[in-house]
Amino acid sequence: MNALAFAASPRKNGNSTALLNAYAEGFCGAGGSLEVIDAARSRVGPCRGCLRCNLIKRCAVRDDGWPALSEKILAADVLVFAAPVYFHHVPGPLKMILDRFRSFLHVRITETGLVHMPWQEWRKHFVLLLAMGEPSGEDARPVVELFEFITGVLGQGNRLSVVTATGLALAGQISMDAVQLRDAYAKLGLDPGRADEDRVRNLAFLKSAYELGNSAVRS
């Protein structure tokens, strides 16, 4: 089984990157093969809205990294998207990649709405690994809803798994020990007494990502 993963954090030590590393450890440890794409370095530009993909069954833009990347996407069994949530959505480079998924579909306008028909029926496992400073996970709702839409229109055989890691405002926070968390919380004006409990919670986020990767290969 092979997976293609998109790393979207602009931070060198991003929390979503730590989630992706945990997922990759579980996935590859179970015998899977995983390739990571840095979204910011993928050379994929924005969709130009030309709609020619409705006629030629592929994206008409050929002067960037999308043609090669789209082939990898189509060949993958699992697609992993690891991203921080910034202002209720994923960072721009990953959003540009997602916009280009439009070329995998024929879209027809009707009087009652849009009809989406994929050029080929997909049966892929989509994995969404999200990290955010907001504590409840509500900040991730627009991202999750977008992926529910994408997986649905690309084929009924697709499935989506989500790990939402909350309360992570600082780079590398998910991997900090209790002492480091107490020091960080004191600087942020948060309650240092939460450090031990939050350390356990953060480890649980990483464990969930690892187990999700491991089970993807074994299922």
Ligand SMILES: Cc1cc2nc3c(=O)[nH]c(=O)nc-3n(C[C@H](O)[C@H](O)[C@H](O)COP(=O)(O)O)c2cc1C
Given for the second form:
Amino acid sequence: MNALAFAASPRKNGNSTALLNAYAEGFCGAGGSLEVIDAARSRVGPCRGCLRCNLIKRCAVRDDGWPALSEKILAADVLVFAAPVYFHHVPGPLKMILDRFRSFLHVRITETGLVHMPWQEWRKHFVLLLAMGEPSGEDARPVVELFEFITGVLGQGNRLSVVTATGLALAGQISMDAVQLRDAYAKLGLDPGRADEDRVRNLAFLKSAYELGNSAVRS
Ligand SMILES: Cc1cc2nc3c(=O)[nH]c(=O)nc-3n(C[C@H](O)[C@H](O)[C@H](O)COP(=O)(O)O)c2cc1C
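Given the form predicted alone above, produce the structure of the same protein in the form predicted in complex with the ligand.
Below, the chain from earlier opens the complete complex, with every other chain and molecule after it.
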């Protein structure tokens, strides 16, 4: 089984990258192979809106990283998207890649709405690994809805799994031990007494990502 993973944080060693590393550990540990694409360095430019994909069954833009990347996407069993939530959405470079997914579909306009028909039959597992500062997960709702939409329109055989790691406002916070969390909270004027509890919670996020990767290969 092979996975293509998009790392969408501009931070080195960011929280979402830690989730991706945990997923990769589970996935590769069970015998899968996983390639990581750094979204910001993928040389994929914005969709130019020509809509020629509706006629020629592929993106008309050939002078950026999309032709090679789209082949990898089509060949993957699993697509993993590891991203921070930015203003209730994904960072720009990943959004540019997602817009180019339009070229995998035919879209027909009808009186009652748009009808989406993928050019290929898709039976992929989509995995969304989100890191965010807000504690309830509410800010991630538009991102989850976007991925529910993409997973659905690309074929009934697709499925989506989501891990949302909340309450992570600081760089590298998900990987901090309780002492580091206590120091960081004290500097920020937050309650250092929450450090032990938060450490347990952060480890649980990483464990969820690991288990998702591991079970993807085993099931
Ligand atoms: C430009 C920007 C916008 C952000 N917007 C949100 C937001 O809308 N909701 C939220 O919960 N966190 C928001 N955050 C916080 C990040 O999602 C959070 O710190 C996350 O853990 C960063 O993940 P990373 O370390 O993988 O980059 C924002 C951070 C930045 C830099």
